[in-house]
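One chain follows as structure tokens, the form predicted on its own.
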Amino acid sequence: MTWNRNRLTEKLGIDYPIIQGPLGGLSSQRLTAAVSNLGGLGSFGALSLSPEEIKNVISQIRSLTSKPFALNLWVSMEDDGAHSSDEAAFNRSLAPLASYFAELQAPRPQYRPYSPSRFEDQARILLEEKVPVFSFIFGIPPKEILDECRAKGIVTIGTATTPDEAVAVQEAGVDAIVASGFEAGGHRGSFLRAAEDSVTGTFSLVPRIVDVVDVPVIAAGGIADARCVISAFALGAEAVQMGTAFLTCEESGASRIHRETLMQRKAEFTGLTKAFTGRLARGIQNRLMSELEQERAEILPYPLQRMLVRNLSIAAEAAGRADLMPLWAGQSANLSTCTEVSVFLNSLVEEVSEIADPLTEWSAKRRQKK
């Protein structure tokens, strides 16, 4: 057995068992195809798409590549109370902000009457597009959708953050389970309890999951190299999926002031926040963060809080202020070399090779012996 062989490759029909993380609004489709005609599994996060935009990048990634591909979407799309917050919410929330606006010289935003998106209009393009695999997070699709994704041989991954959580999803049918690290960088997943208390590191969380659930497991969070792939499969992982490795890449759909900052010193100090979008994630502790996390004011729901902020971080783009924009990252961003996403996947390859079979073949013998 070859550590590249597995129910998982087979099942998903790639060569290598590596998964590049949907990014987010980070995605490319450039990005994912590479990754899928490298022999992985390329993936593009489609949450703020519109049904139709999301049927158009279907259509360019399948102009890109012949091979399997994901699209991710978000199962919960909001928080409570973002009906219900109005235009005073709104102001309170836009305060602490009002300075970085002044500062960067950018308008400030106008209050607008949220306008929701639907998960089921979403995953209906999904399944009439008949893509090769259906990723999602935060929560579970309804049974109707999995019924007919397996009817329509769509490969279904869902997402834990909890062993109760995996546990949860496999009940589901899915048929593969990311087990995400809190290393991880942007959203934290979490469906059943608070994120706050959903806080696994990837080494205890990868496997309590494979000890629990039949179906593959993928380890997601902190994995950035070679030492990360080997150690994922030691945990009994059969795949890994890795994001922040991929984010450096010229390939993907992070901005070059993004990108740069990956690669710095600045990018070792990490940080869990809502400030950014009202939801817990990940991303490279800077001026804003801090600054926030201090002021402790009030928060939007997602996605309000995300869509208030995200005109900040246009505008401090656009100024070239890496301290003053939201900058997605795990915790082992400072071990992201990827500039081209052919170099680095066919490295990695080369590496994980070198030593990894022996451990393989372990952990499919533990397996066998649950």
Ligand SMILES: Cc1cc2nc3c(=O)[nH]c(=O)nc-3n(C[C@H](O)[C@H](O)[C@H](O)COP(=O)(O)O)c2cc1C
Second form
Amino acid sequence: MTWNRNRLTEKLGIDYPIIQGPLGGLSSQRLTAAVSNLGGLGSFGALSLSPEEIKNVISQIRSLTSKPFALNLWVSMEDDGAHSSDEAAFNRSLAPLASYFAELQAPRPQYRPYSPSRFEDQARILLEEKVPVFSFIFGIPPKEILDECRAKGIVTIGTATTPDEAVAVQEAGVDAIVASGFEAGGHRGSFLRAAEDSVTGTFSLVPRIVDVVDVPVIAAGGIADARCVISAFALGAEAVQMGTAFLTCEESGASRIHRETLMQRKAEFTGLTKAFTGRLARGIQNRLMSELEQERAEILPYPLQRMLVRNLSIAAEAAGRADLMPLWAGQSANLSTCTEVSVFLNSLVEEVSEIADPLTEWSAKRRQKK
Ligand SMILES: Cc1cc2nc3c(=O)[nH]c(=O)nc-3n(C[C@H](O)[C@H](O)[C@H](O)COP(=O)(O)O)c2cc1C
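For comparison with the form predicted on its own, produce the structure of the form predicted in complex with the ligand.
The next block holds the full complex; its first chain is the one shown before.
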């Protein structure tokens, strides 16, 4: 046995159990394909794309790699109240942002009625295009969609932030489960309890999930270098999913200012907030996060708050103002060294290979004894 070969790598058809996590909004076809070409599994977060855009993304990724890759969707795409939220609520939530728009000399966004997108319409494209891997977060897709994935040979990966969620995802018949710890950058994809009550760290969450499911577990959250990868295998994971570590790579869809900030000392301090999108998510603590948290501003239901703050983010990015934009990051951002995917992945694989074999054998035996 070698550390990089297990039932999951076999199922996925990849050389290394290293997954570049979907980076919804900051994914890039280049990054996804680069990771897959190097033997890992690249993922593309397509949550905010229309079916037509998703189709184009899949074809672009396919033009860059013949290896397996994952497309990722959010099963639950809106929170209660999104439909009934009106212009008055929009103006109340815009009020605490108004001074930032003025500071950036950017026009304030205008209210527009909510026009929802449907998960089922997005998923239809993944099925039609027979993507190699369909990963999802924030819930479990309807049975018919998962049945069709199985019939078409599409590997499915669900996401859990608690052992209960992992059991529910396994019961739905998925092929693997991402155990997403508190440290992770981006959104907490909880769906059985409130995200605020589903905040277990990776070190506690992974073994607890490994103990209650039979399908392979993929550890996510705070994993950024060889030490973290090896620890995840020791905890019983059969693969790792890294997000922030890939965000810093030149190939990612993150802006230069975001990538540079991730490498700075200030990335050591991250926080969870609902103020950026309406759902709990982790980013670097900057002026925008702390002032909105302090103000206890009225937050629109997801995804309306996300759309509102996005206007500010675009203006801040254009002005080079890292203090006024969401800077998504996990707690291990300061461990990130990647500026180029090939250099990062090759050295990660080399380092892990030096020590991982005896450990993964031991871990596999322990799982069998369960
Ligand atoms: C900017 C950003 C966007 C993300 N978007 C998604 C997403 O759309 N879907 C998803 O399943 N996970 C998403 N994630 C989670 C990552 O795929 C990954 O599981 C997580 O980043 C792992 O934790 P780490 O950031 O500590 O490496 C996102 C993470 C970040 C940082």
